[in-house]
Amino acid sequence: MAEIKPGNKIKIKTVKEIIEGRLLESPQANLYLIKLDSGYNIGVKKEDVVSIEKIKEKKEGKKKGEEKKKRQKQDLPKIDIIMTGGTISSRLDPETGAVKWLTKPSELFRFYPEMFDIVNVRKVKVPFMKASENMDYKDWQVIAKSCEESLNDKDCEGVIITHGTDFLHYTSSALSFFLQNLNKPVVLTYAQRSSDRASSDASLNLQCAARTAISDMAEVVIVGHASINDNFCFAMRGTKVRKMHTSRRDAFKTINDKPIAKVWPDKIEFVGKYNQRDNKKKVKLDLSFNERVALTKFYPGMDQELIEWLSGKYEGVVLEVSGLGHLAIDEARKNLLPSIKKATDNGLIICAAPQTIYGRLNPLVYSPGRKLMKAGIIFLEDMLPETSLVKLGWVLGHSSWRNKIKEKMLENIAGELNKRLEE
């Protein structure tokens, strides 16, 4: 008993059952915490244990230089990978059943060694390594910078991004505007569930990302499970992709169109537009962001002390509107009309979003809407809240654009905008 410690693989014996896995610290002196080969934890009482025993494992270490002899593939077509956190770049700890961020790139190629069958990995760089929900925009302008230097580099055929999944898809929308004349693939990619458990979408996810990453595409994408199941990937336009599920592996969906690409480890099948590779292209970056932008739904009963306060606070706002573009007016107790119009007069720029996410705003249908277009909102038509937010924060980030917003938020730039899209 006293040579079994947490990170040991273990077998207890209940009265009810028996049960196998990896002991975990326990938060509780009466409690053995039990990490399944599921991923999942559960807890034993201890007054309920038969009996338990150390289970005798097997070291399954590489042979020395097999790893390095992975990656220097020289018939493989070399690519660059960008960690940034996330499960995808986590492993799990087995004394505390937490994760730790997989520092060196050595681990990389432990854990995922069926994407070097794909690709030759030239470079592997770590700019930070942060949880999504902890990025901002000087976290997309730093990604961005790196996947330049490597794309405008004859070396390397394209970039693959590990990503937290919570908000890649602000980052997939940054990169888009921020990587002006993109010449090949930026893929970036995530896992739901990490590489330890035996469901995980790790492994899958980047030899699809891998195999995208050397396609003829010239685009930003997000890269993940098609369905829950281990068979094909979507390769999703990094503007019109949305996370639409806490836990599932196929959580990114594509909104308002459809993926540019079914992507599988040996083949990719484009299904949608995309813009082709020009490797004789060199990128551009365009860096430029006002950060004194904010996004925020409308709910009923909103207040128009809520409006006035962005106004005084924030350069741009994003509503997430009802319906084709309805808010609070009229004979509402609480009619915003006249505190958005008061704002938009005094410069803050107010855009509207979908909040139902799929279709789009269409403000001449109904007097209310016409009423709040006439006070200076800009419908943003089929773009998606967090898409939008990201391009209007890039949008005033340009001075000279200053007295063409409208203009810009309306512009089909990085694809955000699908003009075919029926109402």
Second form
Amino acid sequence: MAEIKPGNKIKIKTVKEIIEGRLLESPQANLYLIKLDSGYNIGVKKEDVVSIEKIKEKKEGKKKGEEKKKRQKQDLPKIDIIMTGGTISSRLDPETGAVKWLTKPSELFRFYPEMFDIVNVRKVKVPFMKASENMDYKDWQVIAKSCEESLNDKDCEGVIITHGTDFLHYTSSALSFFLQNLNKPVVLTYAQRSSDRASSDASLNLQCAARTAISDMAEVVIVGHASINDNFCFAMRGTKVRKMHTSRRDAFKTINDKPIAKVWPDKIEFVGKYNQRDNKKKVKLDLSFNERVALTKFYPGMDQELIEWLSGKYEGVVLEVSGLGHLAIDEARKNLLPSIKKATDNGLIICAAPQTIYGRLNPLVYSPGRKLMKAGIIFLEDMLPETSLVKLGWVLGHSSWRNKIKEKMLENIAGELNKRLEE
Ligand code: ASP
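Having seen the form predicted on its own, I'd like the form predicted in complex with aspartic acid now, please.
And the full complex, kicking off with our chain again.
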């Protein structure tokens, strides 16, 4: 048998099936890792292999950039990619075992070639590479600026941002508020499993992100697997989406809304409301942000000292409260009402978002809710807690809105409130 190396096109026979694809470097000695033509990676245990044969030699001696030129199809719609880090941009180095960032455009071509049958990638921008837990509003501002530059360029049809999963929905919310007068799609995508792993979700997510980036919408969306099957994705509104699972490929779910679209590599089907693309519009950046905002949960037994402490340090707080909008008052051993009243009298903006995640707060149903409303809490209806935090920082960043904070928090600016949500 001829020597088989990573990069070779191979045919593997096991007792159950015949698999054709490109052999990748495997992170495990007992496993063949194969990239199928669909872009999906699968692992085959060496012990299950009956025969393995090389179909095509890996072409040696390609010069840098040659692959890019060959793969890019000039007649396809042009988009820009902003890479920011996370699993989608990382790869296990099989030799050292260390995780490395994929930052070069040529690496994107090598690992995710399928995407380049849908779009022509004009620019790959890498403002920074970090895990999403290490980002804050300054990073969101950098990404927004980079988006604006691309979106206001007439040659660019849309933008894809590759990003870590854990705090992706904070960034998608921030971009939804920072990018005003949006003209084209801004598509954030991710991977739960990196490209070197069998069953990586990156290829399908990127192909569907590409299809969305050239679509008819002008929305900030997260695009990712719709189910654990590797067949289609959802495009989910950036303010109405949340990571709901630690490891599943369909970790992101639309909450209190419908997805905007179902997306396959070769088509997009709109299923929800969306703003239409308008290439003639110019995006306006509104990067205002006041970082003296906090997000915290109410929990039984919460001490009023916490509210007092927040009151001295912060300008705005989002509290996750019970289903309809309650927290401990009246008969509670630790009644929080006096400290809440005092804090709001002293100027702390306290907003409430539902700890149940799904559903809408309704403080008018029972008297505790009404008392908390009277004490100055702003109840944010069905807005997600994370979106509420980002919006509060953005609203408080505008000094001219000082007298209309409640009005602004309850104004539907980027689809963050859904009046039509069924009760
Ligand atoms: N902690 C990583 C991040 O959010 C995990 C990931 O990329 O999914 O950046």
